[in-house]
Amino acid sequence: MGPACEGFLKKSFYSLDFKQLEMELSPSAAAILFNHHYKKRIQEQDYKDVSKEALSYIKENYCFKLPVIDKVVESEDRTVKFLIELADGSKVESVLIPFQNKYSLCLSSQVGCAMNCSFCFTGTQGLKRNLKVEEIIGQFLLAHQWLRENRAGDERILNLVFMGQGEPLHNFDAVKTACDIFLSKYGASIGHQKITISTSGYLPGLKRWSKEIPGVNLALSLHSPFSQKRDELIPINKKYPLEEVLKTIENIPLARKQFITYEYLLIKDFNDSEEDARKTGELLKGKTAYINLIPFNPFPGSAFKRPELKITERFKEVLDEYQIPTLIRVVKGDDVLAACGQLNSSPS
């Protein structure tokens, strides 16, 4: 099992955004200690310039043990898929994906998931639990860590994506928690453009985005126009529409350049048609929108497979007739089953 926080009265240090701890230190306290866990990715609390007060608060009360890397595997273009082991024994995967001579890091939310769609290697574990705001926030430094001691000189993680994993809407608090974390000018300083959520279209969470998520970018996993098709990839459109799902995404203020990603998984003879291409058009024509064409990612036992490249292509041809900015997502890591929806991190 992963390291555990010794005594039931001290709390883990990475689960306290900015304004916990310099409630519980003093602002002056917090922002060093932001600086050197999150910024300098420090993990001994060797701190200068802090008061002995609080150097005897911090060791009473905080703990800084992390998860533990389980297993590594890389892929043959350089991606690199983490199982990582927590405190209970539960393991969750994230992917490095480089991209330019930087990563994006691909971060889980949950131990498993409760969505069920079928096109997601994920879902066929089922939800075992909701990952703690130190779990989500671990995996980001152990990547680091990973890079610096095997990668050394290569260690721009520039990109974070909830696109692990879970569905982070239905684990709300804790990824609003490790996003206020990730942006602190204090501590990692990441960029607001430089996070982005996914979701299946869980609108509980979806309401409560645009009061709560600090402007981050949102994902929409669309995959098809077409409720029918919808309802069969993705089990939650019965309970939660696409068409209200839509209406409730309109409403999220955008930040200047910004845009709603949505997100299209292409899968051969079932959503890759013309009829497919044009219907999301129209859906979508007008709307600050920007698609990810992703090509389906095999995984066992399903019973889905990837078009054609020549068809994928086409998909985008027609969707550039509507002036919508289309991207075909190149897939990286699928030969270490780390592509999209290609993770599970039940014991095989």
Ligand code: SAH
Second form
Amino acid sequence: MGPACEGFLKKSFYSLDFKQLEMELSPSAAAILFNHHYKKRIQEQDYKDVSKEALSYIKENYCFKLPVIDKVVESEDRTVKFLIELADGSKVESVLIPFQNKYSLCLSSQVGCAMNCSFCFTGTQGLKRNLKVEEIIGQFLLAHQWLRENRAGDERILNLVFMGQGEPLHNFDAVKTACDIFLSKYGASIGHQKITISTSGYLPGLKRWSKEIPGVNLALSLHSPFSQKRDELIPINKKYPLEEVLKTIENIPLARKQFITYEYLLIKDFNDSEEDARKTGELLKGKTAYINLIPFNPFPGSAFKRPELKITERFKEVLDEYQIPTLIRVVKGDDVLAACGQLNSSPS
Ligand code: SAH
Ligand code: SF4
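Having gone through the form predicted alone, I am curious about the other one (the form predicted together with this ligand); can you provide its structure?
Whole complex next, starting from this chain.
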């Protein structure tokens, strides 16, 4: 089992955003700690310039334990999948996806997921529990530490995407605090545009988004413009229909040059026809939209299949006619079940 913070006496340092820490310590001590743990990413508490009193307060009141890496699988394309063990023995996965000389880190937000999408390996697990802030932050720190130890000099994590296990908007508070910590200029200082939260369209979370999530990117898993097909893929579409989801998204203020990403999972002979593409084009035409086409990634026991490349390319050509920027997502890490929707950490 991963180490736990002892009893209720200590709180995890990694659960606190800058404002909370500055209220408990002083603004200068909070800045030193954020810099030490999140910018320099040092785990030991050997701070410089922190008074003796502050240091003993920190050691008495905060716990610095992180989850542990249980298993690492490296793919031929340099994708790295981590199986991470939490204090209660639950496991989640995070994935480092290489591009140029940098990485995107795909983060999990829950153990399992309640949404039960028919095409998703995680969905077959059901929801076990929400991740705590420190367990989300822990994925980032552990991935960085692993890179430092195993791929020295090649350790830049540039983007964070909440596209691992779980529905991030179903664990809104923890995901929001984790974003605040990632964004803090005193710490990791990751740019707003470098963080993306992907949602299946969980409306209660989306309604809180514009007021509470500080300007990071949003991706909606669309997968079909037709309600009946979307119902089959994403069961919560029956409760929170696409029209309402799109209306809510349209009211989210966007920064200059910011887009909403619409992810479209392409499944052979299910939602990959010209008619599907045209309806999608009509639905998104004129919106500040960017479409990511994701060829279906098979997993053990899945009934769906991935379409051939020429079908995927044809789908993109149709969307091009509607002048919506569209990208076919290159599949990475699928040889080690680390691609989107292939994450499943239930005991086998
Ligand atoms: N719960 C969130 C984020 C995690 S899933 C969401 O659903 O958006 C991240 C992305 O992977 C989503 O777009 C999801 O639809 C996609 N995905 C799930 N299963 C997949 C599979 N088998 N193949 C390809 N993409 C998949
Ligand atoms: Fe959950 Fe997203 Fe998988 Fe659906 S696709 S079951 S929302 S993780």
